[in-house]
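The chain below stands alone and is given as structure tokens, in the form predicted on its own.
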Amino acid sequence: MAGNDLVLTGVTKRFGGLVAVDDLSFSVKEGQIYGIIGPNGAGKTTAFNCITGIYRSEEGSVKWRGEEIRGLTPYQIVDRGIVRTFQTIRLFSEMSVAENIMSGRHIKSSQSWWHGIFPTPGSRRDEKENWLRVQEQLEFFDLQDYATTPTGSLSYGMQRRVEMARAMAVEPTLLILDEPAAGLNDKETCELLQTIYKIRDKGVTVLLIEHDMDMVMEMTDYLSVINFGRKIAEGTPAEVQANPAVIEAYLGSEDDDE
């Protein structure tokens, strides 16, 4: 039976007097598609930032496969196989699709800066290997026809695919997706759903934030629900849908109406 890959225990993050994440605990098992949902401003992205080293929580523990990673830098966390995408796409718009994906290989490269001036046989082999990995992602995400296209000229949905391809080029063990369906139409969302299944089938654990509830309920194995920085529910999609606290968080209570 798969063990817990990622374990958050009592994570709390404050910004001055604002508690953005409040005593948050959850665990993600190897091979799961795990969802984090909640209303806007609930603290979901802040929690992701605490996992990936962009923020350091004031309290609590973030463990990856038994190792405490709270306090590590983002690149140290990436080096352990935890890779993410962002709510707002962050690509190099003037660079080609292939070049953007190649930028994700930087942490895997054994080259030094001076290899660009004095290439060695080893650096050439490394470069060739990196481009082979880029080609794999172009094929996996069906981007072969756009390899030389400037990324900024692509549709929003296509840019989402490039962003995910770049993340996968890092060869993650845990892929963290922050609202991957944001801005996508129905066709693109359906394609995204199938892509995430394919990523999971490659042995990659997936942790995501998403506001498309139909997509979340269809694809995730397990969910945590956050409101005002605190976890208010967790369980399978069916269990979460029937939870009164979740219904109130999304729809409000009769007392709120009054």
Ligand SMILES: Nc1ncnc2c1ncn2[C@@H]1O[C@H](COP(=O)(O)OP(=O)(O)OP(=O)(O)O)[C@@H](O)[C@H]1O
Second form
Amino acid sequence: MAGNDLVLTGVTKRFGGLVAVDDLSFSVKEGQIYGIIGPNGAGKTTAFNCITGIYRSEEGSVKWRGEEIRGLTPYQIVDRGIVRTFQTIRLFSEMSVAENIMSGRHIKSSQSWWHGIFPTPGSRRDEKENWLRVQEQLEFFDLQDYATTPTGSLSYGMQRRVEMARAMAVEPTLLILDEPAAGLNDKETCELLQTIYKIRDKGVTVLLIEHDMDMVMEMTDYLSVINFGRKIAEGTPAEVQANPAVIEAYLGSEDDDE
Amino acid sequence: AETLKIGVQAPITGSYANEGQGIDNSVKLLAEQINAKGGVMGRQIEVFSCDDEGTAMKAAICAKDLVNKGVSMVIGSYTSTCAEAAQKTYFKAGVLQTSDGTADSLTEKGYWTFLRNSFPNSAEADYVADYMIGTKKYQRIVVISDFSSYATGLAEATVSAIKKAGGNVIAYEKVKADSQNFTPILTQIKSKKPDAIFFAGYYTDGGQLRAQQVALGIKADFIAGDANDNPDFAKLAGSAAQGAYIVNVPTPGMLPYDVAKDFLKSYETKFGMLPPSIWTLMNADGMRAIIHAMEQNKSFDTKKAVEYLQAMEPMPGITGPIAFAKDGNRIGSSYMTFEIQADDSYRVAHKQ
Amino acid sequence: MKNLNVFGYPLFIVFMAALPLGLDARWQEVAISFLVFSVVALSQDIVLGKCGIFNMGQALFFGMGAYCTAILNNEYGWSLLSTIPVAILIPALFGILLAGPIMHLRGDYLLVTTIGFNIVFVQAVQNNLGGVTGGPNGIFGLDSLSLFGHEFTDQVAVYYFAFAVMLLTLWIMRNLEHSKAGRALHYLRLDPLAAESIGINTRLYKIFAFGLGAGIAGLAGTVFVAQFTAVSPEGFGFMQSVLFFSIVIVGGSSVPGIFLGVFVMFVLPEVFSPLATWRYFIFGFAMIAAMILRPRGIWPAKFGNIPKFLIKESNHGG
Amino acid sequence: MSNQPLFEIKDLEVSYGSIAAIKGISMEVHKGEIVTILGANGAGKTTCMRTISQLLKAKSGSIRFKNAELTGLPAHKIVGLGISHSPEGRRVFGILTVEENLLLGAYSCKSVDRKVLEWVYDLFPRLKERRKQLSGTLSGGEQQMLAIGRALMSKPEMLLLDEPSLGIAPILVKAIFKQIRAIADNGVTVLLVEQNAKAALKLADRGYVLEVGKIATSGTSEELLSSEKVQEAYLGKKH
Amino acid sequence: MDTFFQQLINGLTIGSIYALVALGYTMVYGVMRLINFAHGDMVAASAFVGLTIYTQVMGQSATLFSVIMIFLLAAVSMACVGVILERVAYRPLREAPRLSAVVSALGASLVIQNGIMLLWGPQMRIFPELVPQVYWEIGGVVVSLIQVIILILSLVLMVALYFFVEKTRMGAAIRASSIDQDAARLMGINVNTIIATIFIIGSSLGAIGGLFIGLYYRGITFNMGWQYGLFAFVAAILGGIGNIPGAMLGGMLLGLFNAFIAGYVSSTWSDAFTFILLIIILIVRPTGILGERVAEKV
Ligand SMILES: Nc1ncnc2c1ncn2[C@@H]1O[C@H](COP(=O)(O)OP(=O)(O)OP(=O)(O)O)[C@@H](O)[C@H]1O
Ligand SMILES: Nc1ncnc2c1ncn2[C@@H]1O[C@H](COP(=O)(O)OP(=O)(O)OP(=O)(O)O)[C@@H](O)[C@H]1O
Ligand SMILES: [Mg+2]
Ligand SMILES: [Mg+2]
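Moving on from the form predicted on its own, kindly provide the form predicted together with this ligand as a structure.
Now the full complex is given, and it begins with the chain already shown.
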């Protein structure tokens, strides 16, 4: 059994008559930074939604560490170590940064529901321990100064970072990022890149969607290109960049540039 | 100075508001008259009104409230439900309660504090059964009630009285008070081809039932219980009111007694209108009786007052002679049937 | 926030504990109502304020608790206090059962279904379901509060019973704030999808909130019965639910806000009872004004409930 | 450059409650220009655009267009004056068809000018293909085209574009930028907000760089492209 | 069989009243995402206003002209109330959390309901018999003139509204505002005017519903708005709130449910069964029968 691998085979997702994801297969190896690119509406986000259980694909299989996870609910999938972020930021904007990160500890906490009514010494200890983990994440992402700040009042780039910290608080083995650099300027994108490297160095596999080609080329180990829900190319960034099908569907030729 | 505290528990707002206000008004009027004459054994009467809105829960709350205020007697409420909901609280506190509620159950619990100033349902039921079977000879009778204690009590008593008299009840239905739309149930009734419908609920529903009965082309006689004796019944039914029957004791205007004439006159001068119905007057009689008993006993003791009332000779009242049985029921009955005319006036169709 | 915990609550509790000494019978009764309705409103807050479930049927569980107590007392002669476990468990169980199939519904649709449950309940009780609910009149003349065979006729006993129930509720609310379950409710209110995506079983926690809220409301029902020794359907109708709903929103879904809300909605009307007919008219205006002036409620709930060691000197905002 | 600017902002301040988002900026746009506003996230670019359209109310300062004061006017009056705004995040009317969206773009005109509609369809042939499709089912790039096309329907003199490349695939970004050029060539003045600084500066005549609510630098595109500061902060050496 | 058709007619009559009232809920919801809880009370208020117009303005004459005037004047006055309501109670809360506006609506409902009580008294008031009690018996099924009037007038109004919203420029502006108000402003649509229009239309339809209730049932009480409002609101939800044909369908279905359940199952359980049926429908179709016209994409 191949370690922490994610394997999609023949995944198909339809919305009414529209086939958003069409017989899609790819596999992500442990330790990789794996990129998915493709035109708007190609079905990238939908594919992620199928992996993370928000949608259930009609056909195909999604295997994680050899286990079929298609049909599991999102929280069951998180429980297996797969965590995602969203294309548009979805933080709990009224709550502080620390509380947002604490939400990532939900699944790791040993409390059960009834501890919310009658606490026990054990549940109090668990509470304390999880806050300590939150502190670790705050430090890792350099957010200590903002622990009590409501995330709604942070800048966009900072919110992206909190979102990442929250996902990392779950201690995932596979992190799925949907356009993490959207809306970031080049400088912020650079910072993001460093963060993703740091995450990878912790042994987390990263799967991401991105439109910023510079970033994709720089960072990913392997790429799949999707169009109309189907995979039209895959390979290393260099291979993909040179693929005529990809240039035609997605990148556009250089002479369009001027 | 010490006062004699009298509570009024009545539906001052809500569906039966005009009845409730009638009770409240007449208690205040009596109190004014008595106070003008120097009060009861030197004590002025102080009236506390509590609006039970015609709902049982509010009635229970009113009861506690009035007891907390230290009243020694409570007049009301208009509906049996409300009277019943409050009974036990008054009983525990030794506070006298007199109500026009007609549900038989009111006097079946053995609370000595309760005095009924009207006649119980069973008396009306017997009269209705006799009228429908004996006089009118109906073959297919439908009985309708709502959920209140009064209406279910009256309807059940009537059903059994009809059966006892050998009549044929083809359906006994319940409707939700204030629901306005009775056509679904009337449509089902229509298919059973009744020749008479007896309605045991209140006028607010009765008028609409009658209107919808006619609109659906159900050609049965409509006979309504005492709580339909209200001018609004005919207004609600509109042109359909004509020909409907209402069973009740005599209307205020028909009361032949001097006490009645005096009282009605002062009521009209003070409030600019006549009391809404005889129920108001029954309650006034209840209050007069209790005060009479206290004065005779020369004591404000409630227990003694009841003992006196249960033993006394009938005293003249606004609604006729008053006397009480051991269980708190008023003795006697004087039902009659009225038929509504084209101009909404009553014609006496049958007397007991 | 800190002042509230250090001074506010203790002061409030001491004040409430001493309150009956200074009141006559009538106002004691008002004070008991205040406590009972506060508990129901707090239970509604768990469902609506914390978990964000648009529940407009909380009176149903309040009523169910009250009816459990009343029926057990009336039919089987249980003492009021001994009915407590049943009055908590049955509503909680119903809450869980009813919540199960409807929790996937969105806001306003959930609102009607909960209204629907409430109406079904009231109609079932009015129709004298099982012949034990007393029909539209309800059940009257129940026993007073008694403990170990000793009967308390004084309503001060009822007051302290209500007070104890309120303290218990406050304690649970506090525990909830400092637990995984309580936070989960906040998360799933603010963004259910994000909550689900970090591993929160949103369905489970919604049902948990519903069940817990129902259980607490049921307990309040027992206190209600102890106070009035009576139950009847209209006390638990849809209008009541609307009031509890409004209290939570007007209060701002914080504990002090809810107490204020209950005070304004249930106690002030008693103060102004001479204006009885104008009461709801004025009230309606007050509700509109409160929302316009303070759209997040009179005393909005605050977040930032985090341990001290995380708070740095240079903290922004907060 | 002509002496009388078509559009002018003076000492504009905008805040959300107590948070100041724009802290006194001034800028001017001349007829026929493409002017871009650059800036990091949260710099206040969108706020600025929304204030021009009066969706937000300025705290102080003035916004003048063809010598008429805009501040204080209700938002729905702006488009009638000749300023059209294609908002951030596209905001197409999802359950209406493409054509219904376009027709609504001409709501401020007494009647719909068929020629304008044809022109928009010429600029974005894809929209013509999808006329009857519900706009909510278009892909992101198509929606962006629709948003721009819709803004053009009112025959504006000045077009406000807020991040037309956000979340759009490279190939479409190129297509859209090309059409912006074509629109400007048609005599429409363009005020363009972009995150993608390099592409925007290539397209624009001049630019302003916004930093936390203030203008940090401004100048012609060439000046900005070669400015150290801009290079570092926005075009930056990555990695 | 006669009974079945009779129940059908009865159900459709009351159903079309529900539908008229439901339209007010749905239109306001569509544009403002607000359940206007005061709408039911405006329906009640309309009946009282109609009564007063009859006695005070029309001098109790029951001619066709005076009936038309009653409808017109009541609709106009309720439209004014609706516009004022929006100005005072809802507009200040447009940016506020959704539930705040809901509570404001509940407050407005109390104000109107108790306003009626203060003005016209707590007792039931009786509506004049303006439509003569004329009946036709067709094969055992009785249809009354008032039923025919209610059915036809409601249908005409609903169809007119549908075309107004789907086919006119103003209708397109209404739909655009219901999707995205800011984007609508950018098109030059005056959203405040649109909202005022919505309230004018919704309130007038509600007013007509209220008069129908008065004409049909005759007895009107200050608190009847809750009952009709709740049912109409349920009808709107049943059809898919925000969806105009949905409200019409929901209203009709609810009327039929009510009639058939009360007739064939149990009149004492009819509300309960109606709601149980509604809940089951919602469990199966979580956004109503025709669905709500909004889609969220992640
Ligand atoms: N819930 C939904 N209902 C209907 N159609 C949907 C839904 N979600 C996605 N789609 C459609 O599926 C297709 C793929 O959408 P998806 O969001 O996966 O695209 P994407 O590749 O992520 O594009 P982008 O780069 O613009 O984010 C699109 O045509 C979209 O309109
Ligand atoms: N509705 C709001 N309430 C409070 N603050 C807001 C609101 N909208 C924006 N802000 C704040 O105003 C500032 C400017 O925001 P704005 O959206 O104008 O930035 P921007 O330059 O357009 O950024 P981006 O590149 O992310 O679109 C930011 O600090 C932001 O947090
Ligand atoms: Mg996507
Ligand atoms: Mg922006």
